[in-house]
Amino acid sequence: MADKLVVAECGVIAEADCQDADCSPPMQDWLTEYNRRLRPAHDALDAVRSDQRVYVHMGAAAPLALLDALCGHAARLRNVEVLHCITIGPAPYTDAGYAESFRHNALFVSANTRNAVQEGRADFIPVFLHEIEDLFTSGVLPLDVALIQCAPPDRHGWMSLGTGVDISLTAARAARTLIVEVNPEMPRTCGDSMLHVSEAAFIVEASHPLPVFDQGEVTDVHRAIARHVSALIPDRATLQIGVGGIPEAVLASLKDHKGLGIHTEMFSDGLIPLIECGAVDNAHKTLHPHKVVTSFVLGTKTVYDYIHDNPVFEFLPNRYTNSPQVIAQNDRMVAVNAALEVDLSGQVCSDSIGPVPFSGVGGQADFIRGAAHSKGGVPVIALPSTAKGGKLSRIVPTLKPGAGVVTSRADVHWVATEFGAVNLHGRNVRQRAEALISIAHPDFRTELEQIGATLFVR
């Protein structure tokens, strides 16, 4: 019988036939393998060729040294597709000067790439977050190179993806060539968050702070919305939360709640006080009890430090965290998601301003549908009633021409503004219009009633 390699890590035993399989090296040899793969950043990026597709680690984990090195190869490269979801920090490959060398393909349009997409120098793929990984593994979007940032390896040679497992763990393993930037400032996180040294073609060492996500000011409008949303959240609920003014305000309003749990695609600093005060204990979750389930984190150094080696957090891929079937297994699942505008029939636009891409489909529909099928679940769309300093209503008769419908009117349940919360589920279009007008800004209600009368109300 052939010798067998048995690897035990995190309680999981993997067995492989080393005579017939391409096995990873024994654990005691990982440092030799690490040093053999070690390269300067510019040399590692020699692996990229023209006409290839290059995946970039998302969120706060974008490997900045590798991206700088990639741009350093621009003179010899043509038509390289740079694919990723939201990232924070610089995105130099989207500069107009690199147009012949690189073209960004956005799975979610983030602030650092928005101009390039809106000016036609980059592209946008509308896709549910839980379905993205299948694009890599099915061959719809095959990956030539993956650029991933990790924490330094542990004594067994395992490197943590830190702030973001998201779609990046799958991308790393689907790509033909994996290049890893090892950064000692990347936190080491728990869950399905590890790559072994032996999986990387090349390793580049770099040390730099992780970029910080600017959530903007939490305003009185955000706090008013949060009061209406928090009234819908029962004790022992499991929450999906995001980042930004409304999610931060909602979290701050929940300190008197009891027995809350978290199952979310992402979170930020505002979750820490709820854990510390005991409002979030995850003890009553029906799926993954005692764990904060997430896929990535955006925030400040405070939250990056908090998740380091913290076993309360379980980082898992988006194909799992965002699966509506998985989400629905959490009883009392409350999903709170933002929108740019909602029309009087309940259609939700969250990714574009008219036909102009602004963000992405992301995980909104994943969680709205999952919460809708949860026992005692509460799906919520939350938005300020106005935009442009009160000049525009976000509750509109019809969506702008060309606007993307991220969440269909049949999926929508609760909609909340600073003027209240209404449940559209099971209501006809006339009743929906009346309900939504009641939570629109008073300055626009008469106009909405007049236009709505010709559409739905009478």
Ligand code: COA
Contents of the next structure:
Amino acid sequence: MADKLVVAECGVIAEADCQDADCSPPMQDWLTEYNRRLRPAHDALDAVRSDQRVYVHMGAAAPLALLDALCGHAARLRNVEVLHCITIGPAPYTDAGYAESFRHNALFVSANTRNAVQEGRADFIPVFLHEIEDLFTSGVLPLDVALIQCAPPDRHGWMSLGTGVDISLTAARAARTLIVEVNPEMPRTCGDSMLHVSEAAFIVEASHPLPVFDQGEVTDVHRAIARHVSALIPDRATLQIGVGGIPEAVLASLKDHKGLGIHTEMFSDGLIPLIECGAVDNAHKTLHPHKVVTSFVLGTKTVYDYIHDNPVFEFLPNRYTNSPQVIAQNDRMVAVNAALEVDLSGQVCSDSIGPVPFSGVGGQADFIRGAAHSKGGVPVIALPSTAKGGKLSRIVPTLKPGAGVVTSRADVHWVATEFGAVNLHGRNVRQRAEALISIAHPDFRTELEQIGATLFVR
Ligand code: COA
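Given the form predicted alone, corresponding form predicted in complex with this ligand:
So here's everything in the complex, that chain up top.
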């Protein structure tokens, strides 16, 4: 992953590298700019003041050295809002001991911030992923400081946002002060993935591996769901698939498909074998043919290495990748997203367990709507029929009080469990209840019919 122009340990781009490359005068200019902006992490974080809003780069790109340094300023800071969509790796600003200094505001609740949100030490904003950037640029959520992690600059002074363009490119440019952590372990990615050295107020060098995302176990239930979902996916489909056991199992079941393409908000390890075996060739995509369109990557070092300098990938911001109007321009768009609970009328809860925030809205509704409007599109919600070791049905007469509806019952189409897949679109509420009961776990069907009869099944 080492670049031609790696940043030397001393903090100055190595002379020898500069001589090896074609150093035109503009390059010398950016080298000067780069070195002028270099700071130790603690000094760079002097820029943060009490009562400010600080954006943190999303996903695997959370700038760990800058976050440590931010916490090093806790004693002088009060009421700093730390805002991000999802990060993996440590989130030290959520520690209870920093409660007076920092309060996290989650655009998506991730595993590393869930306790803080659920214990009331952090907050949650329900929002469509494709609309978040507008919050930064419209003045609804103005950003004081953005903490971003990039790969080292290329010979023109451009630093790649690596694993995440998502909402972070816009955040970096919307923030009044941009602080960039330059990490040689960050892959350099193609697409709208570059920030120029001159855009940063301060640059901090750090070298550390990117955190790895735990995909969870793929179970027999996930594989059974995947069999029903893959039967809905035609050859030459364009896919959006998230992370977790169900998406991994669906991807593993698609190796015999032909001519598939990818347009997704998130890319992970499970898609690599499909590209390598030729099932995904992107050749038949009606938008961005021959390219994998994505906005961020979560996974292991394997996928982080795979995207490095790989021109098949087009990393683009979420306001584009997740716009339902853009998604719909892909014919045969298949969106597969998971859920926590579905009620008998088809309302899909995916972001909370009752009133308790669990994850977020993310791109689910964006892709379900985009796929619904695509020619030959297939929007799918997939979930195991039960939770808690089979004790709870996830097909329920009514959602738990306080549950968040991510996909509305007017948006929902296919719902799949390990017992089959049913299409609710255009069906009345009584027909939906009957269809959903047919794919509920058999242990709960009688109870669902009895309660459902008092609600919908007349
Ligand atoms: N009642 C109570 N608890 C429930 C439950 C229910 N109806 N359904 C699930 N749970 C529990 C599970 O038991 C599990 O608990 P555990 O971690 O203690 O075992 C936990 O909630 C997570 O359930 P699981 O089915 O394993 O979730 P997942 O990891 O497959 O994620 C979503 C599912 C819905 C949370 C996830 O897909 C998501 O966040 N979606 C919204 C955003 C989105 O779809 N974006 C687009 C794709 S990137």
